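Listed next as structure tokens is one chain, alone, in the form predicted on its own.
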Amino acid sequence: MPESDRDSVMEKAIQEFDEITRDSSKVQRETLKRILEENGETEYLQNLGLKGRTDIESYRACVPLVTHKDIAPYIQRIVDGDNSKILTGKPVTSISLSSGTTQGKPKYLLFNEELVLNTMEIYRLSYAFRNREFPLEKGRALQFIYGSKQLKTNGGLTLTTATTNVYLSSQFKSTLKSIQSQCTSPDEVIFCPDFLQSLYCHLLCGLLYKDQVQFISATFAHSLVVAFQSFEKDYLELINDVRTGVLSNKITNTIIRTAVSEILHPNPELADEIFKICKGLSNWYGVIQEIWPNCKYVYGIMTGTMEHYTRKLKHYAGTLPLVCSEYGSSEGWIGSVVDPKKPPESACFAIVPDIGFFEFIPLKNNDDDGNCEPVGLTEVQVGEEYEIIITTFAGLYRYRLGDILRVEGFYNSTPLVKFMCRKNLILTINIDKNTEKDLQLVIDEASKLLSAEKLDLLDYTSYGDVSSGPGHYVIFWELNSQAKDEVLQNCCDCMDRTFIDAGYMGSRKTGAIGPLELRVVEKGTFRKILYYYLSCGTSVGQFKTPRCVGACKIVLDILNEGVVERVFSRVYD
């Protein structure tokens, strides 16, 4: 497509999205209306009573909020091949599976066309935002992007992750062809089942380009670390590979090796120039910028836990700018991002109004199970939080996300988002509540005391350990350094202390919840667990690192296999 006619697309993107979010309210009345008009005839909705009613009103007084594992029985006939209208009135295509890092296991979810429509809209909505602020010029896109396995149900659908999902689909590829740059990889590096021979070509794919590459882009922070963390072990075997045109023997797959083969001649004043580039580099500050120079930016998720990933990112990126992506989950898309230059600490999210229809548990005086009573999209509060509830067009009606939300603005008539956390609690043993916010905020305030000895924490996880009394909280560290005893020991009372939780505080004076224990793990223990969870099915695309890990005792014993030192708090002795 001419850049012209490209521009032309972008803007427009951008007038309707102005245009649908002038009247959230009755944009939100449609999209449940038509929602409900495709899926009235399924079992779930009949039962429920709607009798083909399509008003917000009726739909709230009849069904009910509900959890995943409300719905995982409806789900799982489907998986066995029932191929009646259950959840959806349009057939379901395949089922995704979710990452399982936050609940200890994949879900099942559905798959349709809608999906893929509704992925579609929020690309091109996306890109053309960014489009607008960081123009792009005719070239090519270095994405760290993987799919996974393929496998098959009972019922003989596809069974694979929800990003795998959408890179198969054929709009997926015209959509990016039609507004984005052409991916520096073959679609066999994407689709590699090795997850280390599709980085290593990802890395070398992009040096073969690297005057095309205009931006930088991964699902999540972490993969982007991840793939610079092995550019930093493997550069002098991918300047081999440049210079001599030969690809390394590490990569056995004959697919993956017969693509990249296609496109690796030998050049070696390309290899002598990234040599003296790398040569060149403090401790491979700026190496992105250094070795793409017409790279616009860096992009992916970088808000809630992946927050911690982009202090060592900002280091490779230099002085370019990192860009949240949209916001959205394995069951559905949520919002966008209008505003890119923000940084990925302030990054907010403008609902999209029609790509689904959304409600809000508010925070503010509301009990532990949520039991207060939803608000709708336009009636949100500025500076308040709330527990996010979706119902989507492949079949979730009233779907509680777990996510919680600040609505920061609004965007026209639409509400302006700050992702904060998952809602589970991930810490608790006796009347103590701490969530996902909470250990970060306290791992926030021990890093500062690593960053003081310039020492940087590379990740981190927890559990609370019951299996003697009194139980205590965990937390997993992986440096970059070896640290001083006296170091790990002020960072240990340092996360003990800033647990400003009630229940815990009350629990640490009694006596009924124990010290709080560091445990040091040694380097590349945590990459040991992203393999474990690709050994299980995950894609590197989905990926998060289990900020608590009580749920999965094949994960813990990774961790305590790798433990190299151990500390307790001092405080409240």
The other form holds:
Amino acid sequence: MPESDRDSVMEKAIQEFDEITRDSSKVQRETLKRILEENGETEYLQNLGLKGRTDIESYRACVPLVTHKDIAPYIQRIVDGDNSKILTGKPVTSISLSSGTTQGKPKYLLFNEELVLNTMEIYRLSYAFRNREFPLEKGRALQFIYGSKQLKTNGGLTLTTATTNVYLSSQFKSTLKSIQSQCTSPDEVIFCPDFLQSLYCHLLCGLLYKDQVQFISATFAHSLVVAFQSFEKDYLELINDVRTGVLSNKITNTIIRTAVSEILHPNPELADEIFKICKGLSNWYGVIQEIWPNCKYVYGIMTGTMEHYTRKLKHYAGTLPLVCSEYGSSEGWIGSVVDPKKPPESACFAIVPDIGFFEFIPLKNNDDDGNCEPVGLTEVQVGEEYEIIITTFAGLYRYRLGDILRVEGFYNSTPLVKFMCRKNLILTINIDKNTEKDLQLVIDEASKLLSAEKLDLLDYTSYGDVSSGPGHYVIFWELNSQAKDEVLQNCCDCMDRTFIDAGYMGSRKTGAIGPLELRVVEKGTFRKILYYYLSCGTSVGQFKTPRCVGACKIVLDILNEGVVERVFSRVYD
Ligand code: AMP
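Please could you give me the other form, the form predicted together with adenosine monophosphate, since above is the form predicted on its own?
Next comes the full complex, this chain leading.
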């Protein structure tokens, strides 16, 4: 598509968004009506006595709030081959496997054509906003994306991750081609079953097309950090491949070998150039901007639990902007970034009012079970936090996604929300309550002590150890290099002090919770956790390091096997 046509398509996407957000309340009514008209005949909605009504009031009166546990039996029947209209009017084309790293185990969800269309809508929209601030020239994108294994359910449906379902759709490629830049890697690299071979070839293809690359992306910031950590390790081998035109013999998968070999030809000049750039870098600072001189930005989900990786990513990116991507889940899409210049720590998402029907449970005045009446999209208040409830075109009705958002403002009449954390308490031993966000704040505070020592925290997680009384919090850290005992002790004390939830502080003072323990693990331990999740079917693109490992003994064993140092807090002694 010529650039001028592409720009007008983009401007149209923004204009359409402006139109649907001008009266978001009306659009929400219409969206719910469409969802209920399409799915009104399903067993689920019929049983709830909706009797064809499509207005918000009847919907709220008849349909209960649910979690995944409540609808899992319905989904299981579809997985097992029942193709009657159980949850959706339109056929289910595939089953998506959510990453399982947020709630302990993967969940099955429905995937259908509507989700593909929603995905394209949100891709186009966020690209349009991005392109307005950071216009791209014709070129390519180095995208660290990975399809995961495609299995078959008992009922014959494809079972894979939501991102893979999207990559497999024909619309994905045509959308990428028309609005974004073509991926540097051939499809065989994206769909290679071996993650490490796939990653190596993504890097190699990125080098081959180095001057054409317009932006570098991955679904999550974590994948970008993993990619450039591998680059640090493998750069000489990659340069050798560029020089000789022969792919490293560690690429054993014949399909990916053939595909990459087709575009790989001896290029000593390019190899020399890359070598010289790498040698000129100081501790890999700015590697992205130096090797890919036409790259305009680095793009991916950098909010929520991914915020931790942005420090390392900034180091690799140099002065290139880090641009945040959309907010959604395997269940469905929610919001787009409309102000891509905002850095990850203050990024917000404008909720797309025609992509689903959204409700919000206020956290203020809420009891512990979240029993508080939800409000509608346009009834939320700036500064307040809410748990989001979604109703989608893919068979979810008043579904508690488990995410907590804060309203930061409005874009026309749709809320601009900041992702706060997952709802689940991750650290709780008795009356103490700490969420993912609380843990992140504590980690950020202690990281300042590390920075002062020029140390980097590569990854972290936590565990409420109640194996012996009194229970205590255990924080696992992987560092880029060894820290002095005194530094670790200060970090440990700092974390114990920074959990300021009254329940925790009270319990620590009375001894009902024991001293916080910092366990430092050897380098590579968190990689092993990633590999464990990949072996369970998670795709690298959807992987999020679990911030608490309570539910998974195998992960806890991996961590404990890697422990090289243990320190206990002296605070409250
Ligand atoms: P999954 O079901 O594996 O696709 O994971 C979806 C979850 O990832 C969401 O419910 C959020 O908790 C998190 N997530 C997705 N997009 C974002 C984002 N842009 N910022 C922060 N967290 C996100």
